[in-house]
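In the form predicted on its own, a lone chain appears below as structure tokens.
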Amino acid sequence: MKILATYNIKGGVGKTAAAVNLGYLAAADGYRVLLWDLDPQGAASYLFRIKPRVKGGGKAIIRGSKAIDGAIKGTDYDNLDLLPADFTYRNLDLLLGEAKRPTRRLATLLGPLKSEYDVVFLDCPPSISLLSESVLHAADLLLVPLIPTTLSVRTLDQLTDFVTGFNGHRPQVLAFFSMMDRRKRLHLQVASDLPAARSDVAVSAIPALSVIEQMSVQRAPIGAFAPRSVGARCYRELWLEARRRAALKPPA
């Protein structure tokens, strides 16, 4: 089982759209996929038409009083399940602080699911916190959406420095450009120069497209309602690159 997390210190950069679309594509390719919506805002849960609620809330999951597989819901798509968000996830830092080995807690919770899933996607809230440390320790590949500007590149540097300082497990980092506007010279320059200079930046990029915004109206991944669109093709290219970086074996 491989764990891929969409994460960025900044919000509003396309983490949830990436998690939902890549999770859908992985399932369409035949992988058994679980997406865990860790953001208390519950955007991924909304897009999959599942109520953002877990019985007992985050406390029950983190403390182990509720088995994690008992909170998992099926989606409308074959091979794709969801562990919904819950508004109590806003307190996950406090709950993890009370747990033994808090930075390893998510990895411990996901461990028993290895026989049930091939890929787990973690859709993470924006922050540097105890929760994000636990995510980074659990993840095999960290997918980092970046708007192609100088400040976003600085954010990537901060994140890679943070990961480098870890003891023990360190996830691979694969940044990718999101919300790219090809009419802007700076966007084009950064999107051209950075992948050439850094091996941790994907060649694939996600442009700013109305079809991506339509996800919140359709409440579905792009591949489900606009499979021939430019957006669907761009996410497919990103998925293939992420799959290769994560060294995912072909599905059984």
Second form
Amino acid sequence: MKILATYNIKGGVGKTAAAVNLGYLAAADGYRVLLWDLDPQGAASYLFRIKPRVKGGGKAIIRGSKAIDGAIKGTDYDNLDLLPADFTYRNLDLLLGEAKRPTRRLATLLGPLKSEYDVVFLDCPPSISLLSESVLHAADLLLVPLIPTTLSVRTLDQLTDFVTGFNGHRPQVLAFFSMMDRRKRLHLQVASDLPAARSDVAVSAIPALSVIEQMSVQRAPIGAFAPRSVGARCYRELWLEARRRAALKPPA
Amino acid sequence: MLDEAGAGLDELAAVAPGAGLRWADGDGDGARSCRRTWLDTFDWRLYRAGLTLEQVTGDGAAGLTLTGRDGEELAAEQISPAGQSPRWPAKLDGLPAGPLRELLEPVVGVRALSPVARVTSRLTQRRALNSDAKIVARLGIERMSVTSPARAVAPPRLTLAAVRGYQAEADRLGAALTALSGVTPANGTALDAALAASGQRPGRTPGKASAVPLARDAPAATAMASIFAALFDVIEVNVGGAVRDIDSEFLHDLRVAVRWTRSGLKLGAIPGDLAVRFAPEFRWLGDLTTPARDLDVYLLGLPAMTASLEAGCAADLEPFRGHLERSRATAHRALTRGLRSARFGRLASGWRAELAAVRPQRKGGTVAQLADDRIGAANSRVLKAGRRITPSSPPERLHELRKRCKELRYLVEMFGSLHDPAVRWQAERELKSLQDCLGEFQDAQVQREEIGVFAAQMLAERSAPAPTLLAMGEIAACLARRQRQARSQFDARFAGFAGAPSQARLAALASAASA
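Could you please show the structure of the form predicted in complex with the partner chain, as a counterpart to the form predicted on its own just displayed?
Following is the full complex, with the preceding chain placed first.
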């Protein structure tokens, strides 16, 4: 089982859209996929038409994997399940703080799911917190959406430095440009230069497209309602790159 | 799983709102058609073990799936393209190596798998949505046209599957469905439904000699006639498989029924000269089957013999295997000629007609009295023959004892319905222990003699390279070791059989009339 997390300290950069679309594509490839909507706003749950509610809330989830098993919902798509968000997830930091080895807690909770899923996507809330640290420790691959600006690059450097300082398990980092506006010279410049200079930046990029905004109207991944769109193609390219980087074996 | 028997499926439309849901537009993934073929051995080994093996063919691919008692998938194998699927009937070595074959091997053994039912299936799907337009359950509607074992149309089958996390919604929908008139919970699998539609029931093949239900006070003559008739059913039902050479068990089961019949003829319970007239015919039938069966036993045991080689290797024995297979093909042709001969036809029609005419005999006694008398006598003969055996007895003496044991075993099994099952099971177990030892001794003796004959034949045909002869010599030595080992176990096995507890059980079996 590989754990892929979409993470950025900033909000509104395309984390949830990436988690939903990549999760959908992984499942369509035949992988058994679980997407965990860790964001109390519950956007990923909304996009899959699943109520953002978990029995016992974040407290039950952090306590044990039994609650996780009972909370998982099947999506409308084969091989793709969702662990929904809950508004109490806003307190996950506090709950983790009370747990033993809080930064390893997520990895421990996901351990029993190894036989059931090939890939787990963690859709993280925008923050630097105990939760995000636990996510970074659990993940095999961090997918970091970046708006192609100089400041975003600085944020990526900070994240990379932080992860490099981990003892033991360190996730790989794969940043990708998101919400790229081809009319902006700076976006084009950064998106062209950086992947050539850095191996932790994906060649694939996700442009700012109305079809991505349509996801919240359709409440579905792009591949389900616009499979031949540019957006669907871009996410497919990103998925292929992420799959390669995560060294995922072909599905059984 | 639900069966829709009488109601029109149109009524389904009203079911979802009743459960607080609605149906999605369209047929989901669309209608799909496929061919479903269920496979089992002739004696329903999979069915009796609670297993179902199914081949589904459609869209240019075929897949085999093995499921357990509760419909849970145990193993699956994809065969693509569909043209590469085995031609049924087929033995397990015709399947790709893998988990499916490994699970089947201990149950299926040497038997071949044959289609027991075939259907053309058309599956449509309806999706039940909640108020968020989220799919919470899927309803499959399957219409099966049965093409084998007889043409028929099975009632539509509904399968309701909850999406994970939405069991409560699916249960509400299920309750609304079962409230429809004509929709009833299905009692069995799709195989059961296909067989029921064609008027068949699974597990109903009289493929093996077994105890016939008997009343204790039934006249001995008519009871024996019913036993003989049931045994001839077994013979006839196995003829087709033996002639087509589907697997070696057809011939084996046919032979066992012949041996039971020959043993029964010696009981003297049927009137007139029937036994005198038909005993030679059944001896002919038994002898007809012997060469092919002996070679089957050799070929079935060859992998174990090959594995026991220390100096030689498997490749050395390939010419020997080829010789055995050629000899077996010749023996099988002779067997086929015999089973298709006018003589066999006359035996069948004459025997059936004579059995139908058997009437109770004056002074013939009841079947329970007959069983008591003959089991008691057969047991005495076993004890007498066994006690004569000393460490210096020749192999013929042990062979003689083996025959007496078989006679006793056939009687115990033939009259099994007259006895307490627990006592009979224990008595058979003790007798079988002695028989296994004698069988091992005798089979090793015969095979050791035969391997010398095979070697001479191969030399004459110039088909025996030196490594092959050396490996065959190793096998002969291995057989001699096995024979010595069996002989060393004999005293203890016989003492167990002749001991008081075992004899008390046989005495109980020999007193059915007074029970």
